[in-house]
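The form predicted alone is given below as one chain in C-alpha cells.
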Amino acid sequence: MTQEIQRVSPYFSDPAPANALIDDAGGHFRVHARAYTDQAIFDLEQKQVFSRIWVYMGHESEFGKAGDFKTTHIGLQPVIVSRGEDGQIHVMLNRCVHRGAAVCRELRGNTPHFICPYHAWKYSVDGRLQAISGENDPSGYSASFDKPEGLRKVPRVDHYRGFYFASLNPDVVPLADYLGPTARQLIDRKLAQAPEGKITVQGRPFVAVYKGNWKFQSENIIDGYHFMYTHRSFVQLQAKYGDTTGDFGVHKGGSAAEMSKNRNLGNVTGGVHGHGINQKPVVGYDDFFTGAFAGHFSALRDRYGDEELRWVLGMGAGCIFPTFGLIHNQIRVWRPIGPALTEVTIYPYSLNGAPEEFNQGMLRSHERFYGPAGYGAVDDVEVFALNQQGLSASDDAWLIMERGMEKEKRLDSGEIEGLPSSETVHRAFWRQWRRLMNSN
C-alpha cells in the first residue's frame, strides 16, 4: 500500500501517493515541486524517512571521556548523545519521562547527571532514573508507583570508524550493509590521509539556518554541476590569486578553465540506499612531495602505493542518505525543521598525526570557504532560498535530473556510477525517498 498525502494540493486531487511526486518513466527523471514544499509531505518524511533508518550523531572524538555530551535530532525529535560510565555511546530521547520538557538545553558539554528544568528528576548520564524530587513527600507518590527506568533509549546505534549513527527503527539493517561498499570506501579514504588513521573534532561548529527544504542540501553537497556557476566570485579570486587567498591548496587550478577541467575528473557513485558518493584523483600528485610536508606525504605513499594515494588525497565528498556529509576536512549534518526551514552544522577536523601546521592550513582554509565570512557557504544557502522561493511558481512544477542518464553503468554491488557532474547520485537519493515514503 503506497503512503497517502491527506492534504489538498494545487497539482494533484487529495489524497495523492507519494510516488506520484518522481516521474522517471520513458526516460525521464523529474521530481515534483511539492516535494519540497508540501507541509504533509514533510510530515509524512517524519515517520516514513527519518524514522526507518540510520541517522548520523557524531564522532568518537566529540565524546573522549565518561560525562561527554552532545544534543542533536533525529529528523524532529530531540536527542541526547552521551558517553557513560561505562565507556558506550548512548542515544536517548531528550524528554522527561515525567512531564515531557527536554532535560538538556546545552548544545555540548560534560556533566555527571542530566537534571529536568522542570521539576528536577534527576538522570545519569546514561539516562537512567537516578532520584525524583521530593519522592518521600507527604503528596509523593505511592507505594505502587510504577516507577520508569529512565530516557527512553534509542534502539538501535552503531558506528563505522568513530562514526556513531543511531536509528529510530530496531529492525534497521546493519550500519555497514546501509553504508554499503562506496560509502565506506569514502570513509576509509578520509581516515587514510591521517597518520594515525583517525580524525579529531576541533573548535566549535560553523551553524547556518536557510529558508528553503532539507532536501536541496543532500542534494547539493554531491553535486558536481553547480561549482563553476554558484561559486563563480571564488573561481575568479582563485584564479588570480591562487593560494593567497587561504585556499590551502584544495582548489586547484591557475584559471577558471583549469579549474573546470579538474573538476570532471572522477567520477559520482549513486548508493542502493540513497547515498551519493563524488570522489576524484587529486591534481598535481607529485607536487605533494616537494616542501614542508614531503616527509608527511611520502610516509602515506609507503603504506598505501601510488595509485590509492592518488585517491585517498584526490576531492571526496559524500552525501549518506539522508543528512550526513564529508567534504574535504569537515563533517556537515543538516536538519530538517520545517518544508521551507533547514539547519546545517559544519564540524572541521583534523588529521591525527599529521604535522600541526598542515592541519592548521586546512583550517584556514575551511574558514575561508565554508565559514560565516568564505567564499563558498554563503552562495549556496543563498541559492537554497532562491529554490524555495522559485517553487512558488507553479506554471511548470517539475524539476529536471537527467543529467548523465545515458552513460551510467550498474556495478556489481548494485551502485550506479556516472561521470562527475552527472546527477546520476541526486537520482539515486529520490530513488530511495520513494521507496521509503512508500512503503508499509
Second form
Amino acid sequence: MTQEIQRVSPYFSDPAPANALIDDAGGHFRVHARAYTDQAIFDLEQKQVFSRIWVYMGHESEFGKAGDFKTTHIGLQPVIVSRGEDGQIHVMLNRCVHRGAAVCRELRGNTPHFICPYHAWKYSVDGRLQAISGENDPSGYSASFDKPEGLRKVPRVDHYRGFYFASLNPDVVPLADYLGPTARQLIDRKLAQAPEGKITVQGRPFVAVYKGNWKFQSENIIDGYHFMYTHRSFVQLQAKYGDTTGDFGVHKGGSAAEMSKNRNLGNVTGGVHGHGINQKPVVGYDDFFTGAFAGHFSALRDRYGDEELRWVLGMGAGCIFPTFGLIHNQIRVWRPIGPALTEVTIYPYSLNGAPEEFNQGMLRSHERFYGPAGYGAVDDVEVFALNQQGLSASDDAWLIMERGMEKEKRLDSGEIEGLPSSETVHRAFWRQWRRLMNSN
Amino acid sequence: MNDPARTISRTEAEELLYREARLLDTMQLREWLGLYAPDGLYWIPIDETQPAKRTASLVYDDTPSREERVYHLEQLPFPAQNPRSRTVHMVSNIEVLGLDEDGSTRVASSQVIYETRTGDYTQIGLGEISTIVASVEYRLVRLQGVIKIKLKKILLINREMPQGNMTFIV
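Got the form predicted alone; any chance of the form predicted in complex with the partner chain too?
Time for the whole complex; same chain goes first.
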C-alpha cells in the first residue's frame, strides 16, 4: 500500500485512484493533496459523491406557501426547489426541456409558474409542462411527438423535521438512516432550543466565495482544534469585551485559559455515512435560570430535564456529509464550483416561540462572528485560501489527520466517538469519501 | 425646519466625507471614531427593506462595536488582515437632500473603494485589486458646533451577492 501511494505524483494527468489518496496504513491517516487540487478528482466527485447521496436543499420555513421557490444546486447541477399547489416540496433541474435555457433567474420568490424566456414553454411551480407555445401551428409538433412531462424531476426528496434533502440517486438509502443517530440527535437538540420545536430562517444569508476546495469547509466546521488558534483574535476580543458588544453569552469564559478549558469539554462523533458531530454540555448552566430569559429556559428545563438541557444549550456543530452544516443558530450550505472555488451560504434562523429579544440577540451574535466583516468566519475563509495555496508546494504531498487516533471508541451504532479536538470526524469524512469514490 | 444654525451645507458635508475617506485610507482609525456622534451608527445592510433588528447586516456597529472594530484592527493580528489591506476611497455625487425629522441633515453620495492586500502578490487571495461600489447615505448633525455622523448607511450595489473579505473599514 505504501509503495503504491508513493508512486502517485501530483504531476500525473490521469485520475488518481481514491485508494491511493488516503494512507491509513501502519498507524497513519494521511490525505494526498490531489484530493483537493485535481480537476479529474473534482469531476469524479460530481458523479460518485454529489449524484449518489442526499444533498441539503432548504428549510421548510423558506417555502411557507404554494408557489414559494428558491434556486440552489446539487453539486454542479442547478435546481429549483418549490412548494407546489399540492403542498409538497419539489426539486427539479433549472433547465427548459425544450432547448435548455434556464427557466428561473431569481434567487427566491413566489410564482404561479415558470415560463421559459426563449420559446415560452410554461411549467407549473411543481415543474409540470402546462403549455407549449404554438403547439398546434402548421410548423408545430407531429401527432407522434414524444412530449416531455415537465422539468426533469430530482427523483428523491425527503425531509427530517423540516430540513429538506434531495438525491439524484433513486436508490439512495432512506434519509433518516443516512443521517444516523448522532446527526438526528444534533438536529433534535437544535430544535429543542425552540419552545415550539421549530425554527424559521430569518432574513438574508451571508454568502462568501473562497478560492479553495469544498472539503476544507466540510473539515473546518467540526474542527475543534483550530478555534483557539485561527480565532485567537476573537478569543482576545472576548476577554476584553465579553458580552458588551453582542456575543450574547455564546462563547463562555472570560479569558483565553478559561475558553480553552471549555473547548475541551464534550466529544465528537464520526458517523457511518461520513457526518461529523461536535457537542459540548453548556458551561454556566445555572445562570440561564436567573437572567433575563429565566422563564424561557425554565420552561425548557421542565420539558427536557437538567441532564439533557445541558446538551441542548451547549455548543453543537455538525457537518452532514458532504456539504451541510449546523452551528450557532444557523444553517450553513457550501457548494463546489471548481477544485479551488467554493461558495458558502450561511442562513441565520430564529427559534419559534422564543422571546423576540432572545432571537435578536442571537442574530447580533451571528453578525459579529460569521459575516464578511465579522471576527470569525472570514478568518476561516482566509485559511481555506492559504490551504489551497500551500498545496501548490506539491513536492510535500500529504496532509496529516491523526489527532486522537488512540483515544477513540466505536459505538454500538457503528459511529466512532473521539475527544473534542481530535480529528476523528475528519477521518470519518474521508473514509466515506473513499468508499463513495471507489464504489460502482 | 429652516433653522440656519442647524442646516449643513454641501461644502461642509464634502469636507467631512473627504476627511473620513482620508482617515480610513491612512489608517487613522481613532480619529475616524471621533467623526461619529455618541449615538452614531455605521451600517451595511443586506436587505435594507427589513428592520435591522430582525435581519442580519454585513455591519451594524453602534459606538461600542465601532470601538471594538478599531481595537481589533489596530491591536490584534488575525488571518484576514495578515497581510494588511490598503484602500483608496473615491467619494462623489455629494448632495444635501434636506433635513430629517430628527433635525439631522440627509446627505447622498456615491463611493467606489479600491482595496488590495499587501504581501506576496503571487499567492492565492493576494495580488488582486477588489472594487466595492456603493450608494452611501449619511445623516449629519451639528453637536456643539462640530458636524458629526449620526448614520453612515452603505448600500452596496451587490449587497445580496457573495462578499469578499470586508475586515477593513468600508
